[in-house]
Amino acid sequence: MEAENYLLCVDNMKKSFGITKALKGVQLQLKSGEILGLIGENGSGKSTLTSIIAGIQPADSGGILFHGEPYSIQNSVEANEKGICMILQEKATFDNLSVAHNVFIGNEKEFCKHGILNNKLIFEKAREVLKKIGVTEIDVKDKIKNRSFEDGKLVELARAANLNPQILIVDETTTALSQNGRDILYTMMENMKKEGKSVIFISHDIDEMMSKCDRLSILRDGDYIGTLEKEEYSPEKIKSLMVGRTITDNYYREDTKSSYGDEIVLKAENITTSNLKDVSFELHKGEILGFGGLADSGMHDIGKAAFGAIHIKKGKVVDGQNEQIYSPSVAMKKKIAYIGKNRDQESLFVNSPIRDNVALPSYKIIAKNTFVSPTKERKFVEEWTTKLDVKMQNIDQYVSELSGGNKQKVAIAKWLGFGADIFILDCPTRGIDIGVKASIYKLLTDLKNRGKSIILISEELPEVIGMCDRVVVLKNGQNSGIFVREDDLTENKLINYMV
């Protein structure tokens, strides 16, 4: 098909960050009225390519045609004006502004008269925009900081819908959404398709991509590999093209029976938080203890409570010596590590170098008489980033420049270097490709075999079934059931206790 028959054409796009070649002459063609999937491992160039299309950063070379005409923009505002909008994987809202003001950020002049902002009107219009995409439970007067991460993503969807784009780029957004939120996004995508508009959809969930996308374009290590038509889809073929080798699904633990020591290393005694009600559990030495449930089940409070990061209204969390964990500093003294679901906000300083992130918890280990040797620090950080195979320019590169998978590797390297004995991991493979997932699962198995203890909180049932010795299911903030690792433990069995 000729270029003029496509809505958008990218030709020979190149982009480097220092010595790292993020894009090596990539091409992409988008038809009108289609949902085009863009898939590849972390670091393959997906986000770099789409951020260039969306005006977030410039290309080094290469061209873009939009409606058959050269497409040249200076920033994302110009991209929005031309009809291209992008929903980012990470947070893109402003905490101290209301939901309504976030929906119309940059377009406030529509609600101004004689220099005065009409808040009543902006609240009214925000309700209309949110209702149009199927969101009715969010108070438009609330500040974003008082809403969940998922609510923030729905607000970003409403902002995009209000701009009425011809092309919507969705970068790993579904990992932050519950099933209801995903359905809202899917409906929005399908409506755009029916209207002759187009979507570029990025996800690591291969089943989701096969279900929602009309075609799939694959990138690998900054190269364009090819595009599959729907009739060519198969999980094995897609995985092989993504990684350049055959990938099987056998990356979970091979054993099918639970195995761990008798020693209890962490215990929650009837804890109640804003989202949990009288929850108890015990974590044993050498155990992977899983927590599963719906997005609003309260399971994400488990990790924060166990790390002392949220207020416990009733009950307590204690270590193996029955000493209470009431703050992150106490948790760290007990060699407890925590990686939150929203790693950019909870687990990393993204606007700081890799060096600072990895070394921060371990300065007492690195320092000698309060003096930190730069040479010793560098050696320490390089050792752990090498062990985790972090793809980076060097340890002075900012974390914000890394792919999702490499950010997660930095977060894990930080705690491995610290020498943690208990790891609390909330959705550790969120937004991560199958190759990095496999390496994280192998690492968890190795940690378990070394006698380390792990709390694994996940919205992915195959993950908790495949990796955990026991699985605690939460429903409405309470324990709904506890399951031991065995051959016949299925997703359906867990789901019956979740809903």
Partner chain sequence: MDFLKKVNFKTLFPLLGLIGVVLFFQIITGGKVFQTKNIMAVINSSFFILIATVAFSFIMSVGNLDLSMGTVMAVSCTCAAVVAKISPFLALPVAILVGGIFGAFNGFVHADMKLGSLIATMTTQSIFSGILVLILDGGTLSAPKYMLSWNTMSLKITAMLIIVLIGIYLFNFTAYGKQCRAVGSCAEAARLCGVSVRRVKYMTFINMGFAMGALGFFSLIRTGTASATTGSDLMMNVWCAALLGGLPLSGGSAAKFRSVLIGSFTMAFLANGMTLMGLLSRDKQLIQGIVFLIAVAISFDRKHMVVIK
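Having displayed the form predicted alone, please output the structure of the form predicted in complex with the partner chain.
Here we give the lone chain, stripped of any partners or molecules.
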């Protein structure tokens, strides 16, 4: 096929950030009416490449042909006008604006008359757009900051749907969505394909990529490795092309029986929060306790409540000594660690160096009589960033400059360094590539074997089933079933209790 026959054609694109070569001459071809997968390890350049296409940043060199013609744009607004739209890996909604205003951000003109914004119309139209993509539960008048991270992503989807683009780029969004959110995204992608439009889809989930994408382009360390046609798909092949060597298949825990101590280390007694109703659970020493559910199940509140980070209306969370946990600093004194889902707002200081991020919870360990020695701090941070294989220039690099998956690794490194006895992990492998995922699962297993306890909250059912001793399924903020680890625990079984 000649270049003119492709809808979008990227040739020899290069981009460097200081000494980091993010793209070293990459090519990419996108046909009309196809879903093209883009896969590669963390920091391989996926977001960089796609954000250049979407006009968010300029390339150093290299050309793009769109409809067979040279395509040059200054910013993302121009890209939108030309019909290219991107859902970012990071949060891209405005906290203090309503859902509706977020949907139409940048397009308020349509609702203006004599310079006055017709809010009623905006709300009405927003409801329409949301409904069209299948979202009905979100109140369009709500401020974004009162909505969950997932809702924010759905609002971004609606924003894109409203622009009706020729090319939609979806960067690592599925891991932010629960089952029903994912279905909304998939339907939207399928519909675009039917209309002859195209999607560039980025995810680290190989099964998902194989089932959704018509072709699969692979990047490794800023290099273009190749593109697979659907007939050529196999997990082994994709993995080995991604990492440049073969890696073993099974990365979850190997034993299939649940095992944990008798001692209870954490107990929630009838807790009620704005999203939970009367939920109780017990966490044992050496146990991995999983939580699963749909978007509105309130499962993300479990982690926050157990860490004392949100207001509990009724009931309480206590540790093994029956002492109440009512604030994060109390929780930390009891050696509890918490990695939240909303990475950029809650888990990380993106505008600070990696060093400050990793060391912050652990100054008590690093300091000697209040003195925090810079060398000791550096050693500490380097130890943990190396263990998690964070791809960075050095520890003084700003977190905002890291790729999505590497940011997540920093968040995990921070709490592993803290050395807690109880880890509360909310979607810990969000946006992390398979190689590192495997090492995180191994780490969790090690922690468990050393008698640490883990609460694992995740949208990924295979992960929950693969790792946990017991799984609690939540539905509408209530406990709807508890499952013990066994051979024949399947996703379907859990899903039955979710909906």
